[in-house]
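The chain that follows stands alone, in the form predicted on its own, written as structure tokens.
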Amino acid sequence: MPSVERKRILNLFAQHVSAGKVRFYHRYGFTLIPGRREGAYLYDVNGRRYLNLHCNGGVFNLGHRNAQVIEAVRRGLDACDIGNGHLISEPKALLAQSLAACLPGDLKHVVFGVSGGEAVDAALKLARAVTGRPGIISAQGGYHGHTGLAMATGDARFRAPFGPPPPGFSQIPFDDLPALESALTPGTAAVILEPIPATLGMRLPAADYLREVRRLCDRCGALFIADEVQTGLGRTGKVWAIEHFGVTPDMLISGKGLSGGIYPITATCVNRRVYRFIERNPFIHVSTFGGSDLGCLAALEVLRITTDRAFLAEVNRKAARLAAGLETVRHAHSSIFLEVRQLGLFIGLRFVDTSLTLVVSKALFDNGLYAIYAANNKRVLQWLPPLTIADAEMDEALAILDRSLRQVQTRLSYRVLRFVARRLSREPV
């Protein structure tokens, strides 16, 4: 695309959407305006190709423009539209049935939404309604969305500009059972956690942590909500991350990847105890576009693909292959590249300090790989390859990582790294 057309898009975006975002990306040379997109790759409007290991938090679990999901929606367009949320819907019923079939325990009922934040809001509302309690406990550095109640579970920097949070919300350190035990009270309605918090830097919990969370919640009558918006749908090598830890929550939230990257949809999956309240109050929560008929058709195809045993076996094979390659790269750069945090294809790369991670992100971008650091732990670079990534594309990613680290170490002094990092860290993320 001619540079004049690229400039026109940037000007329009700055004038009518966000001038601050345009300034941020331009200042640090991260400007990417997606044009063509396919599989594991994004192409800038100027034709430059990027291997996408950001995947928008797992939205593109099945790659960009997955042909099977597109075909499911295309067929749906011949017969239906988004539907009417007030009415009975066959696509809704079929998708809820499919979700119930792949969830543990008595998580057999579904409330549909459009965004992850909306799904979290629904879960928190239901927790308060079912228990008659106000208290909500979440993890420091976790992330559950930017809307209403979801925002109240997050860190202060996201909610402070909008005034004081609603009462009843508190945060504790992740993977700290004594802190949770102290925080739980007779007024606690629910504990909401990501099994592995992405924004906190893909921190893996102790093997028994989530089981103990379940036990402590049961002891005080609180509900346990698992936010699997990023970790679900095969990302960790199982359909749901909680399967690795042998725990069944009272509610499980799915989103992002459920859309197939084609049609937005989320699901708040609930057990019988929570469902009884919904059954008594069938119109207590509505969402005009939540669980739209077309969105359900996309999600049905996503579930058909991601719950297949052969597909999950491939995810685990790829994860092992990538783990070996990452360890080789880490060993070659062990003075700055400290740790690989990984469960399936949910991966965090921890560097020695924030300075390096930020500049490595830029070096990767310049070499044709798009990945970002964890917002609440900038020492960790998030790697979320599409679950459909090919072996050759994994090799390409590893080669780009190795080359980028060599460039960072040989071409930039530590003093320069610190200077760039200070500038980056002052910007809102």
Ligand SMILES: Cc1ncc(COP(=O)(O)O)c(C=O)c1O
Second form
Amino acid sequence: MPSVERKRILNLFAQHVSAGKVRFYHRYGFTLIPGRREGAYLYDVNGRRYLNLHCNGGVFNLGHRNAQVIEAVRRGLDACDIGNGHLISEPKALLAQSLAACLPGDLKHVVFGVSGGEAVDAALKLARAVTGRPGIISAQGGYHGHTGLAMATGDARFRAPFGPPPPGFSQIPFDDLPALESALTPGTAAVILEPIPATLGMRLPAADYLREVRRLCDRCGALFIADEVQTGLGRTGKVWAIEHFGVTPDMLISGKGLSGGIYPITATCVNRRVYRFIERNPFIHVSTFGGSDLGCLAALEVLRITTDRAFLAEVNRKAARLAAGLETVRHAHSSIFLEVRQLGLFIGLRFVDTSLTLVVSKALFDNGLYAIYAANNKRVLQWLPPLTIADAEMDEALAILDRSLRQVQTRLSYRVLRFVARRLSREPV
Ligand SMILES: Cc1ncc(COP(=O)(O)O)c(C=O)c1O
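Swap state to the form predicted together with the ligand from the form predicted on its own:
Starting with the chain above, the whole complex follows.
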């Protein structure tokens, strides 16, 4: 597309959607306007190709425009529409059955939504209703969405302009059991956590952390909610990340990838105890577009693909291959590239300094790879390749990373590197 057309889109977007966003991307030389998209690749409207390792937090787990998901929705378009959330629905029933079949314990019932935030809101409402308590505990630096109650679990900078927060919310450091133990009170309704918080830079918890969280919740009568919006659906090499930690929550939230990148849908999966409240109050939480019939058809196909043993085995094989390649690159650039955090294809690359991570992500972008840093730990670059990524595409990603790191180091002066090193101790790990 000629650059004059690109300018037209930017102007239009700036005029009617967000001039701030246009300015931000322009300032960092990061302006990507998606045009054609296919598999692991995203093309700017000017035709420039990017390997997509952002994947919008897992929305594109199955790559862009996955043919099987498109076909499922296309068949649905021939026969149905969004449906009516007030009525009984076969696609909803079938999807809930599929989710129940791949979830542990008695997580056998589902409340559908459109967005992750909405699904989290539903979980927190239900936790309060079921326990009759107000308190909600979440992790500092985690993220559960920008809607009402979900927003209240998160970072103050995203809620400060919107008035006083609702009462009952508190935060603790992630992976800190003594902090949780002292935060839990007889008024605590629920603890909500991502098994591996993405915004904290793919911070992997101690092996027994989530099991201990479960035990502490049980002891105090609080519910445990696992937010698997990013970590679920095969991303970590198992269907759900909680399976790695041998823990069953009272509620589990799925979103993003459940849509197949084609039709938005989310699920708040609940156990028998929570379900009893929904059974008694079937119209107390209504969502017009939540669990639309078309969304259910997309999600059914996503589950069919991602719960397949052979598919998961492939994810693990790719994860091991990528881990070996990343270790080689890390070794070659060990003065600035400190650590690879990885479970399956949920990956964080930790660098020595925040500003360096920004420079690296820009170099990657200039070399045709799109990835972003973790919002609450900017030393970590998030890598979420599509789970369907090909070996050749992984090799391409590794080659781009190696080239970008070489370019960054030759551009950085000795003074800058010393400045970076001095800041090390002040940065979160
Ligand atoms: C872990 C997690 N939970 C919840 C959400 C909110 O999802 P949504 O943006 O669909 O509301 C996100 C979004 O990034 C997320 O990463």
